[in-house]
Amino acid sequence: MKRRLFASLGAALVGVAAVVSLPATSQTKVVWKASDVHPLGYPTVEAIVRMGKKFETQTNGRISIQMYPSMQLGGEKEMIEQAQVGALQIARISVGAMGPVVDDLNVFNLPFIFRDEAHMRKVIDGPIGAELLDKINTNPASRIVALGWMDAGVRNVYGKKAVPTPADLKGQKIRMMGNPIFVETMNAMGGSGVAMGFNELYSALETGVVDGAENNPPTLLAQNHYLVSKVYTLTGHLIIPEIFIFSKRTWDALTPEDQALLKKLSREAQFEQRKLWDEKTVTAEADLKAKGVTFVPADKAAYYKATQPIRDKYGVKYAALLKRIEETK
């Protein structure tokens, strides 16, 4: 994987100068690279593919987007790094992976801060969502432009056994995204959180390096994790939005007109992805059940109580923001 990633990165860097050294003009044809860990057809991937088609149409073929799905260019950490140097233009990144880049985003990484998915959408569509995107864009250290939000549903625990209560998670090694908040959240829930790259997870589940993981139904299906994890417990501990980002290096080379078009089409992609997401969630749940995955209810009140120390520990510096999130109707 590393050898392939370095080869891809090296090849991409050869073309970086051509992509970013000059503003896109009517005489310049460019192909932006986009990447995602998920396969073609997955809502986040499909939304960017559709955005690319609109771009190609509205610029008369001058700008197009080539999608590299299924971790072809590495995991989320690698995609952020490639976007920062201009070797990749567009990437869909979980807020979990972006938290270490812009600290304020960690407010969305706290367990049980949203009442439900509808509440989360109200927050990211409103002033709070706009402010957090702006913090990414104005942070010189980020070296990326946040184009918009995407939906990633509700995350639940899956593995070989049901974990309806925190006591049931005792002794279970559960893969979490590489952010200390997530690892500590799983520890508080009763399990043992293991930080691990998404590209390593299937093998880890198959070989027993971890006992389980946590994610949404479309991911459980799309990544074939259901083949080695047949029990899906509805803990609902996290509802984390996702961000699609753009290379700041490429952005700075665009004309104001192309920047405006990118913003417009990105906003459309945000809401198109949501429609695709809702449809995919329904079909994914049905497919998983048909493939033998058991959906198990969980004692959410017990899990909420167990994770209170995480909100107390990390929520102090986000107190004002958490209050605004709670008050969002």
Given for the second form:
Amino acid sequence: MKRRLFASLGAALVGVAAVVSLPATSQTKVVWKASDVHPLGYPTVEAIVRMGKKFETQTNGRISIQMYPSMQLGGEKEMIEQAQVGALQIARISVGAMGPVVDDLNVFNLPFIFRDEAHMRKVIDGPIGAELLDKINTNPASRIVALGWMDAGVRNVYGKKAVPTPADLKGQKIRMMGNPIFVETMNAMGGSGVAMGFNELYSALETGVVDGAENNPPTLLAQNHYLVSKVYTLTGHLIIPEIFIFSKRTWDALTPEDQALLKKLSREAQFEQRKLWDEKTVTAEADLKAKGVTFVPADKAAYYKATQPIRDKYGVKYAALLKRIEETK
Ligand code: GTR
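What about the form predicted in complex with beta-D-galactopyranuronic acid (GTR), after the form predicted alone?
Shown next: the complete complex, the earlier chain at its head.
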């Protein structure tokens, strides 16, 4: 009798639970597509995966995120285009690839404008960072919503030979991201800049179509470029943050509550990625050294001097902003 009572009580409770959860489950489940050029486990990818888990928990499974890593949905240019038409929702993009879409961002694509990573972080965390995200959001042509910033460390040159001074880069074909500023920067540094998609780079390095490239240590490791490029010269010419963006088309169809949740979880993802980034930079450097990559110091003052024409040429229209960046302590 008692047992039957408990059984029916249990059934009643299950019934209550089903009724209570009905509003959530009766709404259509949404799966947002997220994309990154890097593999699973890379800090930017991991931060979005974690954000997806939080979304799932906090919306009772109504919204989740499916990550498509490792360029499965194409390069960054393609990812931006897909976000613009709503074919994907979240894309993590280097500011290098965003410059051609929203010109104001190109200020971050100039060589040696940040003293170091800490300086860059101060800038993106402060009013300048907020203003630039806003420029993306209010630019009708961008058709994307900027969710937040991510870290991408310091970019250094890698290849088969050490390039401690600009003279060492003479005749070296170095792959740069597809933005004219970068090609001109490499030319000013003494090398020969070649604009090329990230997806073509490994084979270009392997076959000698280019002699080298430039990037941060986690990328050199994660993209396996170290297998064919064993010398990493610490030129430190670019410190380019990354952003993660959302499709404006999808955003406009969200409820204000979901928009607010997305903003909140994005802010958390930004700082979670930073923590993951710092950890990964340390382990990546150690891993690369263990795998036979030589780290070579560079004459940074010489590279700074060599790239002055680029700051002069492109910096004019960002003069006020550049002054504020410099004054950020
Ligand atoms: C990496 C960045 C990628 C991509 C790549 C490149 O540091 O995380 O988003 O921009 O550089 O050089 O193309």
